[in-house]
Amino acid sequence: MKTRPGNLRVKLPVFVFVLQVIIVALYVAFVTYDEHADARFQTNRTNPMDNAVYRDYPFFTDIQVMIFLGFGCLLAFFRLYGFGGMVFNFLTATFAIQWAILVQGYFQFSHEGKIHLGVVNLINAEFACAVVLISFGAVLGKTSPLQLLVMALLEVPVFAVTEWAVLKYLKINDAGGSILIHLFACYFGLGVTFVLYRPSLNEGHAKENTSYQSDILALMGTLFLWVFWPSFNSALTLKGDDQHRAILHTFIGLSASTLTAFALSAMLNKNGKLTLADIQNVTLAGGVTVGASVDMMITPAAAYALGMMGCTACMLGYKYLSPFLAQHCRIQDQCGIHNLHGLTGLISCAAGICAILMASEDVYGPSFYEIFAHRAPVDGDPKLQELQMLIPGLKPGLGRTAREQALFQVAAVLSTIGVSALGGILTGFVLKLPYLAPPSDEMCFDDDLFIEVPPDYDSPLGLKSTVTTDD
């Protein structure tokens, strides 16, 4: 007989609508419309094509198919787990975005007491449930919706507080969020995965076990991914040349990747064929190591030895780390968030910090102190007036050389490690709560116990041959 935690009957339902009254009071209280949404700074000389939603909102949607599509087929690679890969994605992620308006439009986003919305405040709401989503991969299939919920709820107000820090006091150049996005959501998941440690799936699990469909699913989300992460590296970088080489290193970084995990997918297999678990995730692992250095002046061939690179390490660690961080160091990272995001973030930020100590005027031209806004001359230096006779609407800058900028890198990548593997170890002692209904061992990797499911879908694919005969 099967086994079962508390009924979700009453928990979730308290639990969410406690959650929806408090969100709606804190919309009513704080957040309004930005200037591009609220109709009283619309006038008869104002030219509704320069609206930001025209700017803004393309990049929204792809990131949209990401988040909902993308991550939800992905993580729907279980044969017996892709209801709540899907589901849970969804509940997971609608909730982290709409938390993320409050929590960041609180830090980046407020004037005045109020939080201003537009479209911008979505898409930086999308990344931090990108965040969530990422460490959702590290305990998928061994949490409960409650303890996703619950997740969401404490790992959105760290990451916002952390991006704020370091945006704010160490002033780092990250387009394509490789420090605040990949490595605080797999060293949060990490510390996550690590409090909530199974020892007994250390020898595997019946259920952990894919089938066709499952796999094709998976595919299809790694596919929605791919076409689509050059947005996502692209959307915040500066309208212009910035954005453009931002598209082309991604697709570059992406391609290489994916030609690189074909051959080494076939290489590593005993029986030389290609292992579908690559396909679906190594071959992303470019989108990930350009992101730091992305709308930098690296060249196509950086981009694509790049791609190769963190291919190469994410291929590594999904064969040999992994079974390794599992045995001896209690991490059960299920999606291999570790090598996907952390090795790729790390290669990453090591690429972008060479990337700034090798930029110079000579190579960007005047707009060199826009993409390293914090290069730029400090107010009153003579040197500023003459940039922006070049460049109109520069704003100072903080006088840093390349060397200090590539030390705020450093400091940046160590403290978002830390703080994101601490808020990951206090959120899973949260995590183990009896209220939030954790599943047993052996309920692990099961949609029967959360969801309603068809009375065959745990049985195997029957494939029948009719033989017919002459007579």
Given for the second form:
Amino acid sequence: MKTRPGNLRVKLPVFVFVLQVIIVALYVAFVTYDEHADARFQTNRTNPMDNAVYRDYPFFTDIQVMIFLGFGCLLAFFRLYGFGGMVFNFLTATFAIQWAILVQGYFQFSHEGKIHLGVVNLINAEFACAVVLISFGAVLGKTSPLQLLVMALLEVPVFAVTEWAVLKYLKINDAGGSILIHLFACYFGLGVTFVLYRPSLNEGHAKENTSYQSDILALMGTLFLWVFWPSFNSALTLKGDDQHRAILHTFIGLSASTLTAFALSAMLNKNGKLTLADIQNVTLAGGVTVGASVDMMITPAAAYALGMMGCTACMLGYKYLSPFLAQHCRIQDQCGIHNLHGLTGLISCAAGICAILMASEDVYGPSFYEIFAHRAPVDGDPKLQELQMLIPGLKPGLGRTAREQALFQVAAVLSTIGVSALGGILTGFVLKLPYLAPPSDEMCFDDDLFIEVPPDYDSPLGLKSTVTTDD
Amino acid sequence: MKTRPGNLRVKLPVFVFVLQVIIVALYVAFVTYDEHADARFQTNRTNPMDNAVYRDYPFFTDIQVMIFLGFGCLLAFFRLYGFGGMVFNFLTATFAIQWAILVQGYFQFSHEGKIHLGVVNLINAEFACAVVLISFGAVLGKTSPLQLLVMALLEVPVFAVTEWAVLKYLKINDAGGSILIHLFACYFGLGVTFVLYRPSLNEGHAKENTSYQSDILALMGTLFLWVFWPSFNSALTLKGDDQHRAILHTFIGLSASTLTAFALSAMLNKNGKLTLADIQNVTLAGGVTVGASVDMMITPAAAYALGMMGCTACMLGYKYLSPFLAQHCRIQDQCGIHNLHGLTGLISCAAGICAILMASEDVYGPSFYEIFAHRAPVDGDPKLQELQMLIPGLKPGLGRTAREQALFQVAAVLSTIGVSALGGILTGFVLKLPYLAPPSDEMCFDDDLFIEVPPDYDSPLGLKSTVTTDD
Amino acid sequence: MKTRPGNLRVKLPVFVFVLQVIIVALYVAFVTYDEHADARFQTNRTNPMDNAVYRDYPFFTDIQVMIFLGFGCLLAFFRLYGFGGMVFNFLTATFAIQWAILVQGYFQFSHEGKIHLGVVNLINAEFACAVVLISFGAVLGKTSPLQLLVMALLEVPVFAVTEWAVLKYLKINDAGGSILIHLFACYFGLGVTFVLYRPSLNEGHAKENTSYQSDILALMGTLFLWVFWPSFNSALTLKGDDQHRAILHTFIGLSASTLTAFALSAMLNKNGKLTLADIQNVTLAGGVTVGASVDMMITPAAAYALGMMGCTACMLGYKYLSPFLAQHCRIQDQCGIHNLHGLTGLISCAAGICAILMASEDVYGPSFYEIFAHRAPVDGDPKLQELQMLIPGLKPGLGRTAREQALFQVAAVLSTIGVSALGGILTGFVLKLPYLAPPSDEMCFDDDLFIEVPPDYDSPLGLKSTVTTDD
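How about the form predicted together with a further copy of the same chain, since we already have the form predicted on its own?
Next comes the full complex, this chain leading.
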């Protein structure tokens, strides 16, 4: 007897349990506590309130809300795919974090053969998870949970290697993750969706639309992301004034892009009405656009201007570029991640480079060499000792000039885009394996394929609403 | 060709972009970082963890949730105006905060011609924003987004001037903002709605009702506000025991008013059932009522009693006063802000005055003169030096007696009500300008006027429910 | 004239106001501020930022979200009982906290006849409230608000006495509350539902099902609980590395159980689809299972394995045990609390005992005697002085061996189960008093009995969906 397409009864448990056994084995073999979580490091000189957990945990909970409720609700915007959006987000995020703890841990947090675990690793792992979820946006509704798990399984290591290589060898400034998170996630996702191209979807799909309730749910997701985005952009900056500026710039950038999004939404709609999809997505553009320079002394005005610029690019992308890519480039970018993370990420990188070129000790004071750590004098340089009088604990750098640092930023952008696009394309081919139960074209954007639905699912109203009136 | 009424295609973009250009120009000219966000102030004596961001940011994120998710969901209680409630709240809040950063900054945070920006300014600006959103409650569903932006444009400066004048010249105690936030917002909003009076709405409106989902959404908004209200009331108190008491009193007041609201809701309903609108609104009365005395040593029992009293006044207001005001005073108070913020605010002020009259050094210890800063001895008084031995850093005050302080509180209440009502009335006249695209009576409480709606909007069910069964 | 069944017009107000008068009187007589909230303790040696509020408040707000939004949304999963789930949760929680402040205060926080109040009491009271809400899960939809208030009125004192006796006399390790919170709540709730047995409900009930929107709402509740659970499990641990580990273990346990829940859900469904009820409930099992050993050095791998085990037990419980208990033991456990809190709690206790038996000073260092405080040497033992050189402030213990401590843990489990089951049964008999307005069998799971509902409630769609297709 042939099983129903979409039947996960054997595949999903087998796949998940194999993964979990491997993960437990790796945790047993390699994972231990870091010094802030290990009881042995508690001595008579330890003040419990100095534990790193009190610096990191508030940012961690904010990012948790973004990942599970923010992304979850925002991805539930389809009328008949609300369960899918929230539930597959939950599954994928949970797996990606567990996996990233191991993979990032191997590259960044291992000493003497052990991965040292603290809340700071969880924050890093949630960033890796955000990368996977952004890429998920490109293929939302067109992938099985198995495909999503495999995507996470492959994307996390490619991301972790890229992150490690860029930070170790290119040594860039990217506090908000515009390059490493947003550009990587975007081009990886585009690579995947390029390979998973479904020609029939370009002719419209009866289930590819929203309902009143799903739109409100997605708007709540947007608001969760909006509200906590300053924590996302500042979680891993230097503590003190750097983190303070990152929060200010993110808030200002977001709030500028929100106003612009409302204006452009009315302007580009033929009836002069607001379009909810714009409010749900384009308002967030400012958070990405300030990313690469978020902790620098760019002035609040520049953060405001960046928010406006990012929003404009993002909006025009949704209006003109996304349809073009779908029609002519085989790139069906379901949630428009290229607009919200790609275009804005590129603007952010450009702005970061400008900020690096214009930065000077006059504006930053001696802490200039902390923020631009690679421009600090090399070990042995007498200038370093001078600076260490002013900022104790300043580490020797590479003595880079502004122009050199800018070139390394460019190199990081180009290599990140290259690696992620290639990684995405290869991952796409893996996802085409028939074992992974991809939905048929007809069953895309439909909860009923993989999830038990209640009786009021796709009710008469729902059927009626398959006649879309969207422009 | 005449454009459709409600067409925002030209008006909204023009208005928003003009505002944004002005705002950017003002940010360029006047806004800089405060000492906790400026890299130049980083020296070898700076401990990054002492940065003010770590004191302020947790309260800021809580208030963010209240403003964007709390107000947003609570204002989405109409059946056909869920988009409008959430989306216009988002737009208005975002603009009000940007604008308040500048206007409050000019009055309260400028030194040497520059506004010094830190997270503490954002908290203050979110309070100004809360003022606008409360006033918005009076005219919900009857105003275009343009009108709301103009309202914010005018209300923020009137608020900022009042706040500055009251704090600088009258020097009052109002930790939870009962006078400056709640009373101001209430009477401003009533002033606006008085001018925007629409006689036909007194005869009922087919769209002025709720649905099952919109009621649940609004209840979530209530819960967001309820949960984080202690942060709202304590965000700007003195640090330490003051902030601690503000949290305790707010929680106790809210929880007392919640129980009372359930009891009264069943009692005043002719079927002995609970009414959801009561649960959504009246449960919150305690948070306002404890406001003016929230950081004083009023005892937990008094906070409990205040919660019960405020709740009772608020509930009776909804039941008897609001209909009276609508029928006989041209005041159509859509969300009943006069009950939730006006009546409770007045009780709160009275309680604050009692607390001031009864406060003594016996109960507070020497920190009495920190909490009631204006009662501290004047500079040169030997008593001041004595106190400074006990509380280092105590600032000289004005040597006011309890009775004097109480009179200044009364003066602040009266002048705040006067200024806000007048400001609201004048703002109302500006909002009547035809350029601002007010909705027709028939299109009030209807998303379809300004926002693209999905096909299931106002479905057969919806039509059926125009026959209201509410009592 | 006879009143409608379910009419609360007299009963609820009378009951609530009597309670509130008693509560105010008790607050007046017994409640004062603790030293961190009392202005008199402010001296020139006090640093305001050292106030306990800054240690406790962030955890308190997280738990607030769990109690009011997490439980609230999760309990709203029935199609026609969304108002009931959220609103009765709100009512019950608010009352339980007020009441627990007094009752727990009497047993744990009173000195010289006064209950000393700070945010830490609120956290404790919210734990007592969580106990009541978990028990509520067993009788959801089958109880009137009056019954719920009476249940809270009785359960809180039984819980407070048990907690006090276990902590004072048995002196156990239970940082995450697996014994005192989860097992107590579970067996109390089962006791209540045993007495309130309704045979007709075993034959199915037309309203005992979900809708698309109610399922999404409940899923949001799950996510709120999931995201903040680390704060719940770590709120009252020792500060520093203990709290850090509690956060890590809870996160790892939850994320392991989430993956396992997805796998088992597909495996046990006859169509190989995911079942939303599993995602809503079973994913949370890991949070309970790590509880009793959450702050110990169990290794991350063990936390992962515990998450998987707890999840498996919980899932099998839902599938096989709950139907059995309902059919053969008169135990109708509406939300399956025996699976999510009972079975997992037992596993957690067993794991805690193993962790105690295997703990050694080698692994923990000298802080071993802080975490296992009762194993510290008794006063006068020279070993104690030695240890106090390493860990200043270490308090003398009872000199228990590992095996002794393990036996006390077992004693605590057995006595907690016994007391709670007995308390639940007795409470069940009180709840049968006719004055308390229990709903008839037919009106179970129906908002319309106690709450005014909007016109679209139980619309044609709703009626249609009474034909359940669930397996």
